[in-house]
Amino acid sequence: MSGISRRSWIKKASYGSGLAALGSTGLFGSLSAEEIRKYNPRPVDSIIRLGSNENPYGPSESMRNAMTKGFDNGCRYPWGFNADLVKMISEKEGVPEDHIVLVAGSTEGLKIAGITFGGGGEIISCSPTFLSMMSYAELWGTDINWVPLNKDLDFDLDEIEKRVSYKTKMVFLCNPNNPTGKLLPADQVVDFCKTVSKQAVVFSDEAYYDYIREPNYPSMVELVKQGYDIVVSRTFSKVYGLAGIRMGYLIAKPELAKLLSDRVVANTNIMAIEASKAALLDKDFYQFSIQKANEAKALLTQTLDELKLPYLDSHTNFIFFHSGRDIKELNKTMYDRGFIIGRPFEPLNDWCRVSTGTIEEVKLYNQAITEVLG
């Protein structure tokens, strides 16, 4: 089927025929109609975006209502806002209020964090991982010690230990990994996080906590509440769906803490205030999220096991598999049959990065992907 026949039949299929094929349990399972509308799917488009790691389902019925009450306060400055939403994240962290620092989505807090305590010396990370602290750091001077995947596709804790010297300012981990999706061993990381820390600050990237499977898996906010020099950053832009609307935060003891609100630069806005704490308290929203990412990862992982390609555990809302063609190559083959699929993630070129969308967009992605690689 061509390009542009595939995205017209795509086109139909989102609106009518579509929904025919997904059988009789239909698009959402045993959801009501009522709770269908509730989180109001988009239908899908001519393209299916399946290459950045939203929530396609967001932001949720409350999340709206209260961006919509928010204007009112639009002619606000957004710092008199603040204090509500600091305080229902300290609760739901467990930490004091001057642990927090609000951001404008997670990217800001690892950009800010890069120049505040990178600078003048080098980070060290592994690559492939989540790229904005590392590139946006080197803008400002900081060299880049990069560490290699191990053969597991893990990040190399030992080899990061190794390297750690007078130069070193901070270690970056993304936990669970970016693009990998991978876990690291609960005991391991807390044990390199506390010694590491004694002679760097740690930074763990936590965009992806909420969909960890794994029971009691310790967040580093845990050694924070300990007074290590470690800094955690979580998200408002995954299991809430608010990728949109740009909001983030970092935990850290109040002296790191204070250095980093001091370099905040684009700040919060009143709606981003808004729609975050309702979403604190849609514990439904965040439930169905949580179900249906895992529900589209299930789809995903059967077609992959159909067609015998390997993948990685996932502990994220994208699976990370083995494709075994040249990424730029089959992210252009993809496009053309309407879909947008992960980046390059060097040196691993042959393996792709595809995030969950709604479960009508997967499994017309499974079709495509199917007649790619079958």
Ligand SMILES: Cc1ncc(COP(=O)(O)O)c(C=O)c1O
The other form holds:
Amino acid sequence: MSGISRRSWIKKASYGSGLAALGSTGLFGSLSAEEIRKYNPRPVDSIIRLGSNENPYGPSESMRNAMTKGFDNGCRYPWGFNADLVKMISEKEGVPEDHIVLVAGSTEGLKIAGITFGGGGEIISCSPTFLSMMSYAELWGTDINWVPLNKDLDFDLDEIEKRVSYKTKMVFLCNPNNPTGKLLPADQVVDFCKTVSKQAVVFSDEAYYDYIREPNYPSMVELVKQGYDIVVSRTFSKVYGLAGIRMGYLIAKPELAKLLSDRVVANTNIMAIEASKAALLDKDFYQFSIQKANEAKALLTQTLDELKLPYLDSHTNFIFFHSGRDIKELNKTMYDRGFIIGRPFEPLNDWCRVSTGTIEEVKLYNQAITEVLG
Ligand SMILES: Cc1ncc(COP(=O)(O)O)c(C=O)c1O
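Same protein, different state: after the form predicted on its own, show the form predicted in complex with the ligand.
Okay, now the whole complex, with that chain kicking things off.
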């Protein structure tokens, strides 16, 4: 389908059959006028992006205002402006400020950790997972020891532990994992991290920590506080809706944090600092984001149930389901209908990862996927 005919398909879907699916209340019918102004959801008039696990409701009004004010300091280097944000993060996480390293999105944190600790040895991780650390470290000469996910599509902690050797410099955990969305049992992760971090640094990627539905699920920050060789990464890209603004942070004991901060490349910027400070204060938007992600997941899984397609229990802002179709083909078919969905995650080539868009976007997606797979 050409660009023009794709656009007209979307238009038709959005304002024709799609709108019908949304009910008589219209495109933004589920939001009050006040909410629309506050969260400014984009009109559904272009390609619908359900492929990168973004939060389509961000940035919130308070974050936008903070960035606008930040323009006044656009002529200044950001170093002098980091302190307040670091203080806020240290209070939130309950660690001293020398445990925090600000990074331009947690991807930068993953990359610098890969080259800080992986050099001259190997990193062990499971596959599939989020690749940034491993693909970057490989370019710098680090070997990657890949362990397949186990039969339940969980990180295979037993097998990782077996493979740890004198060559192992770091172990990468992603919990909840991308692309599965699954969460490991808390006691198993804690035991694993305590044991393995005595032999190699353990990196815990907690990009989706805020979406975890299990009450009191521990962050590995608790083990950082106890002095273990563990690095935790967090991001402002997901629940806070700032993926395009680029802000994340690492948490580690000061000896490790110093090694990491010495290797930061991109660094932060004034807009990202101001937006992130506002994000930490905007409790309403935080709750709203989680609520909307849960509503969207319920709609996605309802359709998957109707289609009788299995899916995994998600503690994130996306759903991973067994489409039974080759993902490259499905990517193309859905793109032609105006939707970007998740990329292939080998060897799970007949699985598909779909992110939570706005409620309106998800309804349109559900309609299209039903036509394609139903
Ligand atoms: C597990 C995981 N870690 C890190 C990231 C990167 O996030 P950031 O925008 O902070 O670089 C993502 C993005 O999708 C992710 O899924």
